[in-house]
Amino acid sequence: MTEGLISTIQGYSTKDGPGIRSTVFLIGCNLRCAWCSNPELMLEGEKDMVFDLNGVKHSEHVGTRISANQLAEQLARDKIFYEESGGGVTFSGGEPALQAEFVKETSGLLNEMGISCALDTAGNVPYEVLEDLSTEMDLFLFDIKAYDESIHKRCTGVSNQRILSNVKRLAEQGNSLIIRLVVVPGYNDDRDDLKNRLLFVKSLGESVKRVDVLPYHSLGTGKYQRLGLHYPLASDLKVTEECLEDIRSMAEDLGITIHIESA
């Protein structure tokens, strides 16, 4: 029985799959995204987030270790909720793929009970990763935060070579995507990079399930003090309606369906 290092367990989300779903955010990542708002997932390791309240002091753990029996059990409590909504669980992070062993175990257990389950990557893995992972989930989520390598090292430190690559195969081999398109100002807005992303997706075929746009927020900032980290983004930065609008229209020109997600 493997064993994984996850942080919390998010439950009735609506925004990670369809239905009703329970998301598992893992400890974990290999990209380092400039907006990245859980940066707590991002680090490796158990940690401790340090805050100040009323003049006091609090810490609060991060990390927990749970073998892929006790979070398959655990998880499966809920699974009326997914029968009656078409639901079920998203292994998310961090990157949920650096612990494949523990996500696939515990993703075949829930499979057994009859739950449906989804992987929500960045895919900055080896295919055979995602490969051995697909046969236990029905639905990938996926992160394309740029097509120009350039400025996917820019915003992520790490090329998107293989990342794009992945995906294209993944679609190739039947599998079920959501494409999610952060847009991040100043960062990976640039008009022709916005384009050729829609292009890409349009490229995967029907395979694409469903394109979400995801404007930037800075919900992430407090998490950043609390590990003692500087934030590296302004403050005030906020997509405009005009370049949502723009994204829109050129996704109608190309015949894509997105669903802007509200900052």
The other form holds:
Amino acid sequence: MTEGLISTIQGYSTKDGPGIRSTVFLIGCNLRCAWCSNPELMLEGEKDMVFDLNGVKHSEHVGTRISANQLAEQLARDKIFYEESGGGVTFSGGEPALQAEFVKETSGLLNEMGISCALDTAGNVPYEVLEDLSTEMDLFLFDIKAYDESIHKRCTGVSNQRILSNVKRLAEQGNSLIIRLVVVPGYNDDRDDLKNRLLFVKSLGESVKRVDVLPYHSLGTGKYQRLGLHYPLASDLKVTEECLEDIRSMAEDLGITIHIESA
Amino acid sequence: MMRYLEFEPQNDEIDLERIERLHLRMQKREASICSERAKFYTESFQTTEGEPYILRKAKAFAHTLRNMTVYIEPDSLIFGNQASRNFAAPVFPEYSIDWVVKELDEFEHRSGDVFRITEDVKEDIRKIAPYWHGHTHEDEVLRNTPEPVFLAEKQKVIHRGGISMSGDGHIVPKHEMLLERGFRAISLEAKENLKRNDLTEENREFYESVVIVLEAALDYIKRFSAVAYNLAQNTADFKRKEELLTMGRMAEHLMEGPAQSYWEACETVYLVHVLQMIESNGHSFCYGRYDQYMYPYYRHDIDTGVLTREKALEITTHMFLMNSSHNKVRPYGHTKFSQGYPLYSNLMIGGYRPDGTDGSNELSALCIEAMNLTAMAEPNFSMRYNKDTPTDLLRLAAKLIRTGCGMPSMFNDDVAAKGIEDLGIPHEDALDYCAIGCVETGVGGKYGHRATGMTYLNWGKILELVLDNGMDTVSGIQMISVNGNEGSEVTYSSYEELWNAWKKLLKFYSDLAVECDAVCDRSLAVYDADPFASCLIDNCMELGKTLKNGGCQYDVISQSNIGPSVLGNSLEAIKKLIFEEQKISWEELRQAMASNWEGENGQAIRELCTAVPKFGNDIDEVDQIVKEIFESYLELLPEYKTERTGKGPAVSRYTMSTSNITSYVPNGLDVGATPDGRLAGSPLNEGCSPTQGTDRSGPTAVIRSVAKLPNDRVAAGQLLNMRFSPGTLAGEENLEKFAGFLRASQRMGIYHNQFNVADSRILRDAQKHPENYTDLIVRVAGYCAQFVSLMPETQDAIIARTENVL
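Next, give the form predicted together with the partner chain, keeping in mind that what was shown is the form predicted alone.
Below is the whole assembly, all chains and molecules, this chain first.
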């Protein structure tokens, strides 16, 4: 039985796909996004987050090793909620595809129970990994963080060549996709690049079921402190209404319907 | 501007501006005290000395109905008033008077549920008070209450609740019968019965009283005719003039025979409600399954073209709004248990018909729209649902919940009906259940008074006594000892010993509470004799006796138990930390609790206690304990008999309920720190909900935990209150998800679920600027209230409920 490393399971998750979902957060990521709001999931391994509450030191352990069986059993507890709302389970992180074997086994078990699964990925893995997982996934939530390679490198530390090619191939194979476009002021909000991202999304065709625009939020700030890390971004960053409006009109011109998440 | 949820008017037969005016008047109304009823009852009682009490009450009721102020609220299509002014509370001196006199000068200065009172009214009350002093229901209860009950009250384990000094309420008339027959026919039936020669004295007095109250009720209705005509004469507005003339004609014949139209039927059920609340100061006089018994009138009028859907919505909304014009004043001590001027006038829609098919209809949806326009705390709006409930209706209900008004509260047909059926009530009747209070359920037209809340038992306090060998260290009273020794010293060497101590004390105090119930019940049989309410419920007319004397078909009562989750979490903490893991000693835990977790040591121990699994997170080990706690009480019930056993009802039983209104707040004040890490004096948990802030695994986990409880045996109502942030329900997609959540909860076997949808920021701001938030209605417990009318402690408890931001 394969074991995986997860942090938490979010029940009644409403932002990670259709219906009522449970989102499992897996630990470990091969991107280093400057704005990451889940640094505890980005860094490898188990860890402790230390913080002060009214002058008393508290410590919160992050990371649980769990078998695919146990995890599937845990997630299946909400089966009736998934059924009644058209929901299911979303594997997120971190980068869940880095624990592909574990995710595949868990989602396989869930599928056997009639529970639909989705993978929330940044896609920076060999295509074969995603292809292998796709047999168990009804949906991919796929992040495209920048179109221009140098912007992508600057923001995430890695090239996006493989990422873009992966999402293209997933689309060609007819996998259902929700594309997520995170927008961070001063990092990846260059107007031309935004437009190129949208154009690229359009080129993916029918497989794209939905496009979500996620304006940057600073909810992760506290976690950096707790991990003893320096928060890399200015704390008052905020996507302007004008910028969102601009994205909206560019999308409209291209005939793409977008959903803008409220922060 | 008022908005419909989905309704699209096709004509201008509904006047939204007028509804808005009515709404605003209700929202800004001021609670006050009215002395009219007290004066007329006194006048009448002074002339009936020596007569049987039920006749004295009937005559006083009649005297009041013929002389009290009657008025028609401006703009309203519905008439009928309980007191001389909008939102004035009458005084009921035959139930209790001493506290009224004592609090006369304090009504205006309460921290919540304030009442205005004029010097004239104070004078009226002071004048009549000596006549009643020593001769009220309360005095009778006090005379007969055994010493141990008083001791348990001093220990703060038992709280006698409203019924020790007010009427009982909690009934639903047989609306379909009274709409079909009218008061006149029932009065004639009583007269016919009086000709029989096999009557007992009780029967004769009952039938005579029925005639007196129904004739008076008919006269009362006719008085509105003159008022309406008078107003019509002085009204320039053509439309209003016509309406008033119609109302005048309606009042001339209403209830002389069957109801003739939807409007008349609506007016009738409203008047019955008002009349019940003039007869008795019980609360939870409920409307029952409004969309079921009203549907034939609605359908007929729509099909024959005398009514449009728009007009029906207007009439219904006016009726709903008029429910905010009634009031009840309670002693301040009781007010803490039930804040926000609640009347708990439940009105229910949806659910199975007696034949098991889903009975929801066009009127069900119209009621949801009406409640949306009403946007007040009354009527207490509830909905039954099941697997066959139409998706559209459920979505509409979800939309109303999303507005944040806390309504409808949702009852699961399968679980609630099974609970009732398992009491020995026939399947068809069980399927016809409705709410008869906040979350209490019963069979409309067949249940006698009171599904729940006879006596309140503070389980948090019992837990404290278990840890202190039965000694209440605050009052110094010890009524029972766990180990046979006097004093608070006790050691438990195993969880089993601790559990047995709980069972021992639970039985001791539950037995006492049943005695306490019986004392109140016996007194109520006299002082709350209610021929008007009784003659509208099976089988009082047949048996010739009031509900309290055994006239009802089903006699199911229950107490209210407060704090099962706090108790379960505490037992789990002790079990784990002391017995299983031996991380702390008894002495350490007790010291930490005694200091209310002060100091470094106290805080460290509290952290250990807080980290132990808590109910509401789908963790079997602690959920199982909470389940066993429920079962430990359920086991006791077959032993308990009601006062009416063998005196008429087909079923006489005790059952269980966790409907505890706001009592979880004041009950918490009486309980020190508990082993679950709870701070001294903070609220206990509400109903069967997880303790505030301890459900950290999301709403689906709460449902999974609660689903493990024996919900279908808590046949008088199992209260679950949850809170969602407005954002979680925003937009169509989230609404669909929420509807899915409701359907799933139903399938999982929840009894009931109700929701608050307001974020903490808004609630805190409302505490600071109450004047800006008179329209903010929140779920308090099994009912809703204007947030700003609540006491600060209760407002805090509502804010502390875990907010599901998803």
